[in-house]
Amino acid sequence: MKRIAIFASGTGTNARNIIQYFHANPDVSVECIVCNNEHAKARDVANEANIPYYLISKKDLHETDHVVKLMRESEIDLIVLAGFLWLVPETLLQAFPKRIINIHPALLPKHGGPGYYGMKVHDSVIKAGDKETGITIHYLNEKYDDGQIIFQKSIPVEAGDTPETLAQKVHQLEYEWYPKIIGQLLAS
């Protein structure tokens, strides 16, 4: 049995999609959702799926070993960031080398780094006049959106696209590909 922890900061749509994807898989279990935002809807996702939910503070993540202990006690094989907006500290990266992944809503290295999340990414793509955008799934390192790329999938940016229309298209890529790539990583 492979165990996943999902880290989320917002609505939890990718978390919900990952949970649904692995729901009937006897070899994979989503063990918990870890969140840094007490107002996030990710809590509702955890409650709906009847999985543990942990609210953490910056101190928990950056100044103590609380999160590392929590992941080890839960025997987590892969930490999956799904809209988690805090930089993951070195202590967690060292405790789970090549076992923490993120999805970014653009084709890195473009439109990534500090401050590039959500609509800001799609707005940046439009303003840059890019002809394509997409998703990047990558391992985490000590910098935002800088880790080794695992997978990218692109879509064209069409005339008339807005940040909102791009967001919808990119979300569809995320929903289709993130769980598949997670499954491949767990199987390897």
Contents of the next structure:
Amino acid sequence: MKRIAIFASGTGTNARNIIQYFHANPDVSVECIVCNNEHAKARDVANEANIPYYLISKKDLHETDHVVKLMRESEIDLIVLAGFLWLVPETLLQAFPKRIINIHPALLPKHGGPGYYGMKVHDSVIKAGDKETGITIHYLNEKYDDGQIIFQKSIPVEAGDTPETLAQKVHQLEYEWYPKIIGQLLAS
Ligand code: GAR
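The structure above corresponds to the form predicted on its own; please give the structure of the form predicted in complex with glycinamide ribonucleotide next.
First the chain shown before, then all remaining chains and molecules of the complex.
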């Protein structure tokens, strides 16, 4: 049995999709959702799935070993960031080397780094006039959107696309690929 923790800050649609994907799989368990925003819908996602939800503060994450302990106690094999907007500290990175991954809604290294999240990413793609966009799944390091790339998938930016239409298309790509890549990493 492999155990996942999902870190989310926002609506948690990827979190919900990952939970549903592994629901009937006896080899993979989504153990908990960790969230840094008490207003995030991620809490509803955890409640619906009947899994623990942990609200953490910046202090918990950066000044204590609370989160490292939580992950160790839950025997987590892979930490999956799904719209989690804080940097992860060195202590957690060192405790889980190559076992923390993130998804970014563009083809890194373009349209990534501090300040690039959600709609801002799709705005940037449209403004740049790029012909394609997509998703990047990567290992986490101490910088925003910078770790070693595991997987990318692209789609064309079509005439008439707006940041909103791109957000929708890219979310669909995320739903299709993130759980599959998580499954592959857990099996390797
Ligand atoms: C996702 O599109 C994810 O790629 C993005 O936040 C969204 C969260 O959506 N992450 C970043 O932009 C990280 N730089 P969700 O809350 O509906 O899963």
